[in-house]
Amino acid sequence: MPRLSEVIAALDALWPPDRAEGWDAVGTVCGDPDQDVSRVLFAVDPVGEVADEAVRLGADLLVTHHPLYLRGTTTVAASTFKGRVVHTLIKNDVALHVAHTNADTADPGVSDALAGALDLRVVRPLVPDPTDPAGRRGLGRVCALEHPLTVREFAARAAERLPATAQGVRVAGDPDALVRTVAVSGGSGDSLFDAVRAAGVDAFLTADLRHHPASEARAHDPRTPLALFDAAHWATEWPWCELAAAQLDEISDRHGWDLRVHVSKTVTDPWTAHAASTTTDHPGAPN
């Protein structure tokens, strides 16, 4: 049975700490390096339901993607609800392990994992890290399908593919388009569209797209419009979960650890439901 250090080295290597961005906040919050570690649970967020999952599971070891404390903070008392997750953890022996943006930019990453769920070959990285000399590490994947689908069928597979959640995928474009190219970013991704463009891709698919940003990319070039499927930001980053989970199994199984590794099927997307407008008293309504 490894102990809970061992484990956090091997997770450092697959994806170093000092490959994530400045303002990230990732590594190991809570934990002591000497204690055995038998079960390992990966998820999105370090939210109370999650926390509470490790627990029921009797996990030593809780990774997530997103941070628990991104911004820092002077207070783990209990009666916030950070802290809150902080004492469940502690109380009950599970560390918490973050890999945040160097899980992003790993090789395989985020934006792998999510292209592997959507049956994409990936060709590149959308933006790429400098420091690779190999030029397989960084930021989205430019990724190309097996055969073209449309708008309205490519939509169709997302949906089927990601997790299940209120939202959906949104869809910007005309649903007869064809689409043989797509560029994908697990997570936020408008902040991308310039190398989007110069990917000269069909589609560009992700989470949490504004408003003024898409409409922009949607009008860049309307001779060659781009195609905008825009997935709940949890849904796009669950299949690293998936990843990780076989990463570490690989791990385990050639150090002889045992480790049982699970993966939380929690839906911690904020929206639970969505309501389709259905008036006809405005503009472009429906007849």
Given for the second form:
There are 6 protein chains.
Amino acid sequence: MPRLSEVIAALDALWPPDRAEGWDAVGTVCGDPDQDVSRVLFAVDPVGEVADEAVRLGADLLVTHHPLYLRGTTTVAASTFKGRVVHTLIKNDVALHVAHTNADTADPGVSDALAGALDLRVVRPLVPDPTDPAGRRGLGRVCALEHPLTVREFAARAAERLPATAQGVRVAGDPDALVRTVAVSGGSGDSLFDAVRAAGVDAFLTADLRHHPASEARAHDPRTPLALFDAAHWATEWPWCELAAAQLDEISDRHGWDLRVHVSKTVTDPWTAHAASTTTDHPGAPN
Amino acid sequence: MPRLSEVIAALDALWPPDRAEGWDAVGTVCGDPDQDVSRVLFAVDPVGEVADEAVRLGADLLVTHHPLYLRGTTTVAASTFKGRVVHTLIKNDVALHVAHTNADTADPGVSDALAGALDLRVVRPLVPDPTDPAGRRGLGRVCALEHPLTVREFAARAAERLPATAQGVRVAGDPDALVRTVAVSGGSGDSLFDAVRAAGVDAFLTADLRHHPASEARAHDPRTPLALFDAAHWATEWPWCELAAAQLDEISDRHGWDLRVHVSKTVTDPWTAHAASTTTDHPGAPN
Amino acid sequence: MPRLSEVIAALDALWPPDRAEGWDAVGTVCGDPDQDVSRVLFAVDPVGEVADEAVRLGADLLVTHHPLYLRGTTTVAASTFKGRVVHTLIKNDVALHVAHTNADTADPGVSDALAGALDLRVVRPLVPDPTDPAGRRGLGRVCALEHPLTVREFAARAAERLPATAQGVRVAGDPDALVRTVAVSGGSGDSLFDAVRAAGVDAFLTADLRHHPASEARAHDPRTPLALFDAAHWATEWPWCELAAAQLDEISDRHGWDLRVHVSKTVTDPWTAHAASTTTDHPGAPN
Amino acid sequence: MPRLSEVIAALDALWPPDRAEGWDAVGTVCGDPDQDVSRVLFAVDPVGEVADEAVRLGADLLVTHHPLYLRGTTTVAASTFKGRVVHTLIKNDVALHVAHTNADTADPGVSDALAGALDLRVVRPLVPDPTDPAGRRGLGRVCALEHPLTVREFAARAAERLPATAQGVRVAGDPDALVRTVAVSGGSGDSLFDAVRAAGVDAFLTADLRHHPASEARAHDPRTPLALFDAAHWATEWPWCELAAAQLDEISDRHGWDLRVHVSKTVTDPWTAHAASTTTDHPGAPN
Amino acid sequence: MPRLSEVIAALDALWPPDRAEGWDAVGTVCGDPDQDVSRVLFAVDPVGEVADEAVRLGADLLVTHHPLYLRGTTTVAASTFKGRVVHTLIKNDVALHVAHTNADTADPGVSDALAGALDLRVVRPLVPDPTDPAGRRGLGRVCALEHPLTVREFAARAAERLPATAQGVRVAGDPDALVRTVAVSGGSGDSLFDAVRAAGVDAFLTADLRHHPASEARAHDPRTPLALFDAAHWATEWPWCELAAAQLDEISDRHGWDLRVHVSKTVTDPWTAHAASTTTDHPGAPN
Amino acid sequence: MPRLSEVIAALDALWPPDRAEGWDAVGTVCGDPDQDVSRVLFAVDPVGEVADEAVRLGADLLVTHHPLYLRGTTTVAASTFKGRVVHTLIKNDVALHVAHTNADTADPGVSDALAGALDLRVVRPLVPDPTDPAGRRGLGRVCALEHPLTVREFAARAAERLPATAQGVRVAGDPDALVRTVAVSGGSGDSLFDAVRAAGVDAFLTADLRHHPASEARAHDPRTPLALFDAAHWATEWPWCELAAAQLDEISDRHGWDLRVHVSKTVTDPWTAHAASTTTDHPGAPN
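Compare with the form predicted on its own: the form predicted together with a further copy of the same chain:
Now the complete complex, all chains and molecules, led by this one.
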């Protein structure tokens, strides 16, 4: 049975911490390097329900995509909900390790898993990592469809292939326009519009798009409109958990570690219901 | 018929520019102070479709909630979509005036109109303006319901009373929990969670909520969960156009200006369709 | 007849926008890329009198050296004098394009034109652009005189050869000292004294010199005094308008565009008169 | 005979150092607090010629308006021209004391002396010091003329009453416009245009005005043009030396110190000659 | 038996967290607000030896003067020595609470305890807290001796009365000079010299003084030399642990909590030995 | 007899000023480049006693390691203790020159002299200067002992070989641990712990170590403890004066300058006495 330090060395080889962004906070959050590891759980968010799932499962290590503390903390007291997670984990001997932007830009990484879930062929990174001579690492992915789909059809595919959420998928664009190429980026994609425009794709699928960036992206060049698909942040990153689990399984086999590797079943998208608009009876409203 | 400078003086009395946030850009964007004004159009977004609507309508003045240039520009060339709006407006003698955070915090303001659309009783500002001795100005509103509704019922009301959009309303929380008090804030509400928690309300309705702020708000205190409602940014601010148009109508009557005041019928929410999740056949996915 | 976008492409080839300083604001300020261009006016300053001159002349494009908006603006309302210029230009279909520090450092550029007006032989840039392998681009020019002149004679030449202004030329230095080499820089030269001293020239001709930089430059090394000549900012940059007009004429001929290219006759130096000191009768004053 | 520390205490009472701007560097630059003082020289600039004048005169104390080191130095080595001044002064037992922005804003201060030299009646400070309940201290002065003069006549008066310099006075404005009120500010006035416009005066006399601020001030409001007068920086501040010398004389009498107080005769304006423009024979130039 | 939240409320009443400096990190670092507390340990440093002492003692709460994390951390992994402390504490149900600059400036506070250990009479704070109308809170204390001591005698008293350390007390000053008044400040005192000089005391006792501040303080005014005493940082703050323990004992009695309150016996000064200089045989060295 | 400028050129060749840190202030502080130099004094600190020593000795040049003004000054008035030094030096024709971080990192430099005094063999720089291809320049030195010593023995050697001071040497670590390799750095070493740990040495000798850095360095990795030796700042840098004096002597011989070169005998360590702790009779104190 490997020690935590050995498993973390393997994870760091997949997602080297020094490839994370400067503002990011990746690596081991809690746990003893000398403890044994036999069971590992992968999840998107290190929240209380996921920590409880790890304890129930008897996991020795929880690996999440999102950091518990993105900004530094001076307290882990259990009076805070994040400190409560730390207490739960330490008291139950569950280590926590984070692979965030170093997993986003890895080869394969978060957006490769997303492209795979959507049955897309990856062409190249959306924002290539200039330090990768092979040109495969980087943020987001530019993808091609084997057979063009309409915007309406592509939305249906996304709604079907991504993990189900109450919020579903928001769509902007002419429903009959054809999508031949699409940029995808797991998680918040607000900041990537310059790269998306430079890529000259037909569409962009990501999460957490807000009114102003989405409106400006739509208005930017009326001659070459860009279709937008906005899914749940969690749903765009969950496919990576399966990918990562498979990667660790393969490593475990190679080393004869006999690890039991799981993927979290907890839906951590905060939105639990959706109400469709109805034609308002408000006089004068633009329906 | 009043001159533009007279109408703007009246608008500035409703929404004094020096009450806007320091980072905001309110006031007149284009137009000649000496031109006559007989027709006015109110809208949320100064985009191309709205400028065209103003021209078709024969409006002399377009008043929008969102700034055309929130950050300073050194060009209004028509090769940019914002510069194209400036050319359209100047060539057609349509002035553009913006009331943004000075309208958000006004009494009555954007969130009063939102509360009115939802049939809520306003109790006080969510973030009071410390310079208002009457305690009525400020960002957002803390509201009470005459009769408690469940989260499910309140979502249905929001979906029915707000202008219809393709994206509808996202909901987080126990559908059977009771909502007696609710904070509302037109537009992006990510930054207001501290004030919402301090207000001790049962729910928060706003727009543009992203994964991390929404998740953390839900996790923050499990003993007093906060229900969340996320509507289209445009839909939460459109009710203000009707309020503002009525305010200007009343001023026009008082001065004998005989203005014709309109509210835009253009839906400027970027999202034009929605695809609900279907149970995925992806093996192992958390449905 | 070329479209505006074609003419601007030609100007951008002469003065590539990415060679402007980071703080500068060059490029097209207003105008439609699809409008036709048959007449062009070059000027130093985009002020109201020059915009009126362009309209009177029937110009479709005004090219100025100084930006209209060096710092970003959020308004072009005609209640401001700069917004008034924008309205005049857009309503009369006159585009405005700016070549500022990208023209200063071009080869040939603003200081080449200034050197030419003064009948100086250019030796090299005063502050070379390190990205130019030919060593010809850069800020200011180090020049040689074919025949040495005294400071007094050089001042007389500058007063005669530069466009006439009410303020004339200010001179610092021994009137009988010889000028064999001189650094010249069109526009404000306060910040260039380190480079001037490093160049080891006998004199420096520029504009907008203030008391402290000029005094310190004079005091800096009493063994090798530097003569100074301070002309009107506008007068030092006007010769570039003629150079630039000739460059565009040549391009027009080459493309068969048949452009009519003009240079502004408007003096935009703010100083309109000069009063010489008289011996004061103030008792004790240093006359 | 007083000690240096006693004389400086008297000067600090006239111009308290804590009333200087935060970026300024006032107070004693060199000298021993215990040395005796019998002769004092006032000057605008602490340059080499002035230090030599102080030594020749046998002065024990030189008081200047401009700091020797506005920014901190880590060396006073005589290989620099400022360090040479320090060596000259220390070796000859001449102390150096600076009263700069604390003298600008004093009551009476630098601009009072300037107004006096121009025979103007001071109405109030241009930028009042908010800590002065009497409303007399502050930067610049707003002044009234007993009898209105034309711009041409006012320029002539300035050229006659200020210490003579080679550069004379630059003038902007309609020569026949009437000047009834004028703002004056000794030294560089570029940064004061907002206050000048707010004061609603007919004219502004100051020094070191550059092209862009002067042009923008002239263009700002064509309905109420502002006339500008730009004199030599040194000439606008020299009158203060006479005022300050008289103030110290009076203090010396009161204490029975028997000081001999002088005003420097050295002209430290860097400009030593002026060449008027002649009609250029440059074909096409705007004469 | 009180819950942790109750004990912390009592400690926060003694040392309100909002009285800590903005850069400080005080409050509860780990522990569950609902756990019971029966035994408390006070110490200066939250290091591994002290955490082990708390575990051995069966303490439920460790209160230290120094923060564990002064700057925020994104990890508490046990591979770091601070994370190891967190694991030890959480696994053994020992909460950690910090009172740092809020205890320094309290009334009574860290320097009161130091003064008490040295048998000094406290006159006033060295740097008074301007928000305390009673004038008793603040950083450091200005103290008087009942009977003057020589510098030599005062050093001997400090060496005897403070907890013993290998490094002892460093002394600067004339050994026969009299000490009537002394400023004391527990912990690093480098930054307090301005206040010490303003207080006009004969001596300053603190810790962690470095060459440059100490040398400059000695040189500052040769006419009124300041004697300096530099003790171990830990030794100057340890007396506060006894004071604080007594304060909590008194609170426990008042509430009938029956707490058992201890003071750490672990010396956490890093210096474990001292070697006196011997006359060097290095030729030419200044012995 | 050489002129000051010639001697300084020789010193600048030994310690090029551009190799000093960006925050440092090296070079000539006062003196006339044309004065003759026949006698030179080297010292650590440019304080009053050392300036007096230079005057007594008849030195024309004082070279110190520490800057007189590390931060820029706007005054050298003799009412400040540093200005008093400037007056003493200028009036007595003693130039002052500083070689600080450019001497620290030189080859040979300050830490080479320190290693030599301790009879250590220098292996490499502790923080190599990346611009030195030979790999010999840099901050601090990593050294080897010919024969291992215990911590106790090494402390005794340091106490014997360094110039004697009242404070002696502070020691942290197991007295019987063996020291085979040691990092040394003259002056304050607080900021070098990362490099020391990376070097993997057994011990670190430097000065001015404070509680927190020393404690954290000791706690950092309990498996490979680092012994610490803290000597007087002055004592760790004085050996460099002898080295530098020998270097200048050699240059003087080579040029036939016949300089007389001295090393200061003034002890400028501020600590003049030391009191060892005695077992306290304070009840409960950890003795």
